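This document opens with one chain alone, in structure tokens, the form predicted on its own.
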Amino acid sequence: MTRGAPTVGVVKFASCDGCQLSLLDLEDHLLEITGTFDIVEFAEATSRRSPGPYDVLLVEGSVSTEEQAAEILELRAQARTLVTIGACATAGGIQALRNWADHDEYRRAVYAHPEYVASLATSTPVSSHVRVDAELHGCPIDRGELLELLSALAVGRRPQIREDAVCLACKRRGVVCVTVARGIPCLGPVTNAGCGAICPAMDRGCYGCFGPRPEANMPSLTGSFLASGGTRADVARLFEGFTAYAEPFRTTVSDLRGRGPEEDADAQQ
């Protein structure tokens, strides 16, 4: 670290850990990291702790606990910039899949003693709570975002993160369309590049892990799905995985499960 470094903090709500442990993978990065940066808050690697305040500040996970929805706010007066990384902090994550449902149903499905549960009725992303400065997407987020975004900071200048639909990721690497070829529903049309088209080059689909794409085509997509023979309900649950709650998911969810804007409002609550 070197005398008046940024000071770093990583922290988390409602996730698995997978995108602050990218970081960890930077491997032959990480001593030129802590060499700029002075990570002072880092439960995952560390056990420096500290309130802030903070230059940057990295959130994984959703908001999903009413302490949590507390604490973002403490977090966010103590941040110069705030950033969200991954599914969860940016969309919700799997977890919002509960928005849809009933909350004290799933609790006692899953919990032997569900009052012992505290949760809130929504998962939601950090940025239902405060402003958020910058989002790195993904489930994980990719590693070259992260490292990207880390050097971009440290120098003061916009990271360079692109916004290409993952079929365009496709095509760079020779990836013959899933969809084209073999009829398989894929989301990369809509959904933001970074994960290097991992699920296509092994013959499936895109699940959307990385989140809707900036002006994403949702209506020409969905209406192709449906055109090919998919019902409603299989159309929505294409769409019902880690970034569900993100816009324009999240309508096109409704939209084809017929929920009304009325049931969508109680949704949030």
Partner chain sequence: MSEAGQGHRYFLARHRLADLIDVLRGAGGRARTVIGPTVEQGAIVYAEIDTAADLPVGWRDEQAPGHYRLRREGDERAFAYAVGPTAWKRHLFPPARVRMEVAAEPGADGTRFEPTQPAASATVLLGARGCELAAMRVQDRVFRGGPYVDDHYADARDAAFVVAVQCTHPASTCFCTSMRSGPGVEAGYDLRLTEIADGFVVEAGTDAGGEVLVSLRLDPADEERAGEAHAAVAACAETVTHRNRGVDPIRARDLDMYPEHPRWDEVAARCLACTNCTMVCPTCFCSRDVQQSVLARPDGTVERQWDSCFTAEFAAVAGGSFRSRIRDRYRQWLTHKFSTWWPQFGTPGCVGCGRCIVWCPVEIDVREEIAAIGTSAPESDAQDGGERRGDVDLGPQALTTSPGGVPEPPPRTGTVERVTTETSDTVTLRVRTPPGLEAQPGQFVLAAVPRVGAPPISVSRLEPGTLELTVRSVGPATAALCRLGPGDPLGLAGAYGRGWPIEAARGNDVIVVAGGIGLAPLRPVIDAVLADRDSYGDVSVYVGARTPDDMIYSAEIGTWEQRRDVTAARIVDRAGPDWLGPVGVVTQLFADTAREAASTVAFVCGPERMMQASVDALVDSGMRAESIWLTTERHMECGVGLCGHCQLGPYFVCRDGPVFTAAELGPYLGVEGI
The other form holds:
Amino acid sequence: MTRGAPTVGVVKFASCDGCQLSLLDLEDHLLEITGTFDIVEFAEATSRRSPGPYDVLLVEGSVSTEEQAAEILELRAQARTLVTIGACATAGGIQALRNWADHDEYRRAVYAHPEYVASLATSTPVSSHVRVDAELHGCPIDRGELLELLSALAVGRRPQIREDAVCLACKRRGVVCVTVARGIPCLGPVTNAGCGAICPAMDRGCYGCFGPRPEANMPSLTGSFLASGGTRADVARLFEGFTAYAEPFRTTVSDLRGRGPEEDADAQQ
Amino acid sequence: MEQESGEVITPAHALQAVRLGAGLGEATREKLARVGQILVRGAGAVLFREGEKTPYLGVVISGRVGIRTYVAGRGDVTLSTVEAGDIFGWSVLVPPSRAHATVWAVTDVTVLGFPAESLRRVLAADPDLAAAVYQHALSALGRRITSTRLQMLDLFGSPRTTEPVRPPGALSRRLADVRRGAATEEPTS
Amino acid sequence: MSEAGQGHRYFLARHRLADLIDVLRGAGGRARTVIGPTVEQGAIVYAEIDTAADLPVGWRDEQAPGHYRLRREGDERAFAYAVGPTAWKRHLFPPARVRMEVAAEPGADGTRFEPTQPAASATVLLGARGCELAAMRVQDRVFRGGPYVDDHYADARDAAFVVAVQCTHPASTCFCTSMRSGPGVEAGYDLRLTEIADGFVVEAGTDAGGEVLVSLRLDPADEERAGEAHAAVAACAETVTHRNRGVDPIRARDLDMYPEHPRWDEVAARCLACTNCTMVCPTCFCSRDVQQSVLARPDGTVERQWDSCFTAEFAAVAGGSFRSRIRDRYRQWLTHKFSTWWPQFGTPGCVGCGRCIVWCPVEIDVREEIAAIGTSAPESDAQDGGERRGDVDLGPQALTTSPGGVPEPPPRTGTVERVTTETSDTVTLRVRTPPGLEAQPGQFVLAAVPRVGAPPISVSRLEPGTLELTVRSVGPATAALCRLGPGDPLGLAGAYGRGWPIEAARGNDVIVVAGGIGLAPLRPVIDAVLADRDSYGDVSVYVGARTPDDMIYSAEIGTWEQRRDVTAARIVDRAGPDWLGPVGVVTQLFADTAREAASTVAFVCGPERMMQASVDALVDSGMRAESIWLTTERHMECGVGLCGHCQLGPYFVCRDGPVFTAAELGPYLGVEGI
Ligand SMILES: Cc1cc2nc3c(=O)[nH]c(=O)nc-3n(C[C@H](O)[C@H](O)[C@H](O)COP(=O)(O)OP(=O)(O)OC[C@H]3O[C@@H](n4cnc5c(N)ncnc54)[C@H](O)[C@@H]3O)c2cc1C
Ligand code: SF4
Ligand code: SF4
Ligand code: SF4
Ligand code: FES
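For comparison with the form predicted on its own, kindly provide the form predicted in complex with the partner chain.
Full complex below, order starting with the chain above.
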């Protein structure tokens, strides 16, 4: 740690820790990271607790409980820059799927003692609660993008992270389009690049885990999936992954399913 | 239009020299000039205030007239200025003839004013004159609206204030603002 | 040339294909990498070939809009397919390459920008088709036809030995005959192959090709085989022509005349802005420069990566994108390919390979789009009065390029001498000019901060040995420039672009209209005119700003206002009670003054909307659009005509501008999304 170095905190809400661990995964760079930044809070690696303020706060996980909803407000006030990392924090994550289900039933099915789980009826992205300065997408996030975010912060450049379609990454990598050459439905055209086109490179369609691009043309893509023989339920299922709760995936799923997610007043303030 | 100091200026002279008068026939112009008055005000003087009945339709003969409004927390804000040859106080022509802003002398000014009552009387009596005055006022208003629109666009404003909600790369853009030290973070909820 | 020269046809028996590949790989000593067609990931792609067995022997392709499938025919043919998803640009202009190494170490020499040197290894491009050679010639014009060249491309191109294969099995999506690029191959090859039943008819196009034939000791092809080859290509041409009777590239040249055609909205509703079409297109050349460095390390690189006009940031500048809607981007793509490429490079940007049709996930077919817009456009829509452009020879086959430009230069290091604060967000840097850097008023430099970026900045004052840059902090790169202090190093590339025609304005009345930071590029004009005041007629300077505090060069404007031989005035959008000047828009300062059309020249710079209003006011006051000069802002990456970002209709702003006349920009000012 360097004196006067920017302070960084890493906190988590409802999530699997996978994204935080991406930071530890940057093994080769850990010493350099701690030399560049002052990591004042990192639940996974230190027991240090800092009340803030933070120059940069990385937030993992979705907001699922009332305590969390209150805590994120508190943290926002302490953070100069708040960056959400991973599909849970940016889009509600896989747990957001329960937003479409009957919540109590879900809870009974998942937990042995549902009465102990004081959870909000929905799992919502951090950005539904507070303003977010930057997002690292993905489930889990891409280590390279995390390193770029930190590097850009260190030298003062705009992080070289773009909201391109996965298709751009496929083509640069020389991956042949799985939709055109094999008829596999793929969410790449409406999904943020950043993963390096992992799934198409493994002969699978993109699951959209880096979330919808800002300008995703959903009617056109779902129209083409339906035209090539998928049922409405088949097509809805394609979007019911890690980022289903992020617009415009959310509306698309609701339209295809014919019903929307349970909106809960607690979660939406 | 330039007035040598000391020279006495009559409404008829003044009117002849400005666009409003130049567009009228000689007899009509005389008729209008007869109800006009020359007003001289020192820099800083208020000609009339927002909310008052507009006392007259004015033509700036020399100097600069400002149109301003009061914004709590920001004080008096000048929204536009009226330069020599242009009109102000058009609300006199439209009931209820209430001034929409405060008009003041930015510099020493000479103004040709047509008081509300007598102006209405000559216009009612002469439809041709009325048409000419209204047309002139309308075209002046048109120019002013065009300018106001451009001002509203805040073309020279900071790009950040004109950003769409989520422009390309907006997220990382804001992040970079922090490095720049430009971000003044207020707690958000 | 040996007897195996041009015009002689030889026969390569099928079983000797392996020998050909061996010779190509460099049996004669020179090791060469052979890149050729092979089956991978369900498609025929171009990859490294070791033996003839790697070729797609016995495979057929089936291609349609949004559809590609391979099928095993089981015969012996190796080239019985049409072009697949890979284009040769992948090897000549790779998806990503390090362009420059940078460093920001302490000390005077610590700031460095070192371009990477091209070092292409000898490569054989095996199986290039007619449309693909045409595409290379199109890219030759882009990358090595201008004053600045991409030396890596040029090197890779020169190091490539081209084995062309004439087409005999077209896809339903091919329209090479419409674009006059195939199916035959007429030029640009070292060897040319035509596949027939029992082998190949082979011809040499160069001495190097001839040598290969000599070492293979081939027999001449007999009449029958030569005839079979000829007939196969002719039949292919026939099929392609028959299928594409409606495709009219001459009419397509007019596409840019219909920016408001309703079809743009229809196709935009389908288009995903996914970039696939531009990525697979063999002529698309756009790129972005990506800054790379790790944490606080002082060294880094600039990587040049494929980019596409369909991406959100392609036309973005601080404040928003010039093409914010998918409609704008689709229109950019289609008009560029078929229309604006012509004035830029003298050819169409499309060679009719059909890749963009096949690889579009939602089956958008450019042939249908050009037909719908080109032929159903109401005449009254035409921007320049419905006048049709004449017929032209489309054949990129016939075009060659004479290389002559210099490699894109890296930034040179200058030193900041003085920093003047202009407003709360703007500073002026006076920089000691690095040796070799020459600038004219109106030109810009790329002001490079290692690891951060190199934004285009106009020269705001020129003096012997120094130049000034006035920078407004709107984002990280400009903020980094604004943080520089005296003695700090700074990279400068350029100066680039067409400047203000100050010399030509001599003898005329001069009007300068500036808004906001737009005064910066105009200050050298004012400097030059005032330095030679007697050579000009009346001189007027009108400056607009947001508030009095946002006005740059305030003291200097005061000195202009004092001069009796200059009319200078300023106006602000809003002001407090202390401001005694006019409030309103800049056009109010001059709209009422009549102008002598023949002897007045105007120089205008500011936000685009303000320039438009100024042009209107100047034209209303009697001026001609030809003598009103404007400077435009567009997103820029390279500054030298290579990255494609700064396009504005037919223009590259970095090269053809940034200074234009209002007449040149007329059709584009105020059209949304260009
Ligand atoms: C010919 C020309 C002359 C210019 N002269 C000046 C000048 O004299 N003074 C001045 O302050 N500014 C000038 N600009 C604008 C300046 O280049 C941009 O403000 C700057 O690039 C913003 O970069 P940033 O990283 O600070 O901001 P960001 O918000 O990060 O910029 C947005 C992104 O767009 C990219 N970009 C590329 N070109 C542009 C562009 N033209 N405008 C905005 N972003 C761009 C940047 O690289 C960046 O990635 C000029 C622009 C052009 C085209
Ligand atoms: S525009 Fe389409 S058909 Fe034309 S060269 Fe490009 S990819 Fe091929
Ligand atoms: S601007 Fe032209 S060359 Fe560049 S990606 Fe778009 S269509 Fe291709
Ligand atoms: S035209 Fe097709 S391939 Fe091109 S961006 Fe649009 S959807 Fe993608
Ligand atoms: S082509 Fe790169 S900036 Fe103009």
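Whichever C-alpha set is largest while still superposing within 1.5 Å between the two forms counts as the rigid core. Positions refer to the first chain, counted from 1. Remember, predicted model here, so these are calculated numbers, not experimental data.
S.K.: For a quick test of reading the superposition: does Gly183 move by 2 Å or more at the CA between the two forms, rigid core aligned?
M.R.: No; Gly183 is a residue whose C-alpha shifts by less than 2 Å between the two forms when the cores are overlaid.
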